[in-house]
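Just one chain is shown here, as structure tokens, and it is the form predicted alone.
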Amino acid sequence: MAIVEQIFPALTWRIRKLAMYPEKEIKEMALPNDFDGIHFGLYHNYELTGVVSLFEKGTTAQFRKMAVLPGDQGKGFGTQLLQYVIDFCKQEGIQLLWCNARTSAIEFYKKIGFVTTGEPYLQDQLAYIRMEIKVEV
């Protein structure tokens, strides 16, 4: 069993430049708002193996660039650190939780209970698709 807690922004960079951006340097994993998130790492026998970023606005938030070691997908550790955000999210009174999916992922997400809203759309060369989820507290 692999155990979320919270964690310190820079933390993430590494799991997110493996995860999902190796050609890229560690720097450019910042996100500009990466110190006003809260972030979350699972860590899975001692080691750091997923991340996520969580952005409060009010009653919704949006989590952004979940990402699990390329070694460690498909073992569940995504879906478990989902639900510990959505779990978050109802003790924090959010409503509204979303995220720009890759399109790739949309079928992950909807097993958990997202949908898609909006249309299908392009970032760097990439297609992503806003979905969301009513938390219900």
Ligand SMILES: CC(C)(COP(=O)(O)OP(=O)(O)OC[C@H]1O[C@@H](n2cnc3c(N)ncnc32)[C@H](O)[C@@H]1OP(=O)(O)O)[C@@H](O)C(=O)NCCC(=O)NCCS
Given for the second form:
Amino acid sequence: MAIVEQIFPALTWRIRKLAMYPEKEIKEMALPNDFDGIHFGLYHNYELTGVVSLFEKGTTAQFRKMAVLPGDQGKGFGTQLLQYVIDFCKQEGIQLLWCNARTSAIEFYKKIGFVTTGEPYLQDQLAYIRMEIKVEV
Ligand SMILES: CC(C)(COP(=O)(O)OP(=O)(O)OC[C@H]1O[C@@H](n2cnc3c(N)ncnc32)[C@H](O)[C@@H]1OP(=O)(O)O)[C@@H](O)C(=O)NCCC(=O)NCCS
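Show the form predicted together with this ligand, please, the one above being the form predicted alone.
Everything in the complex follows now, all chains and molecules, and the chain you saw is the first one.
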């Protein structure tokens, strides 16, 4: 059984590192505006297994650092976590949810209903593209 709940920002750092930046230090995992965000954790068998961070701006919100532990990817946890965030956005009156997706994860987001907008770009040797979904009330 997996459940999603809001978590303290620093709890995201370990999973950000393991899933996204294994070569970096844990102290590099903090975002400058982490404390402005709302952070969600997916717990599987009481263990924090996936995280994502949401930043609201009016009726638009960006999520960042969507990450599931490497050993637990492909089990549906990412979908459950992001669906929870979409439902949360509905309740918050958010109309548009977007992210800068790693191009390696495009298919994951498409399955949930996100579409690509704009052109791919490179940052720190990783390819990204903006993706978004209209949040239906
Ligand atoms: C991307 C990520 C968050 C997805 O979470 P997950 O728990 O592995 O995804 P799910 O198990 O819910 O996958 C749902 C579907 O998307 C597919 N999928 C998941 N990750 C994928 C990927 N990187 N590329 C292509 N398809 C992917 C799954 O195969 C599954 O397909 P199915 O329904 O046909 O079986 C996770 O794999 C991850 O943390 N990856 C490394 C970090 C990363 O890239 N984060 C995103 C940064 S933008």
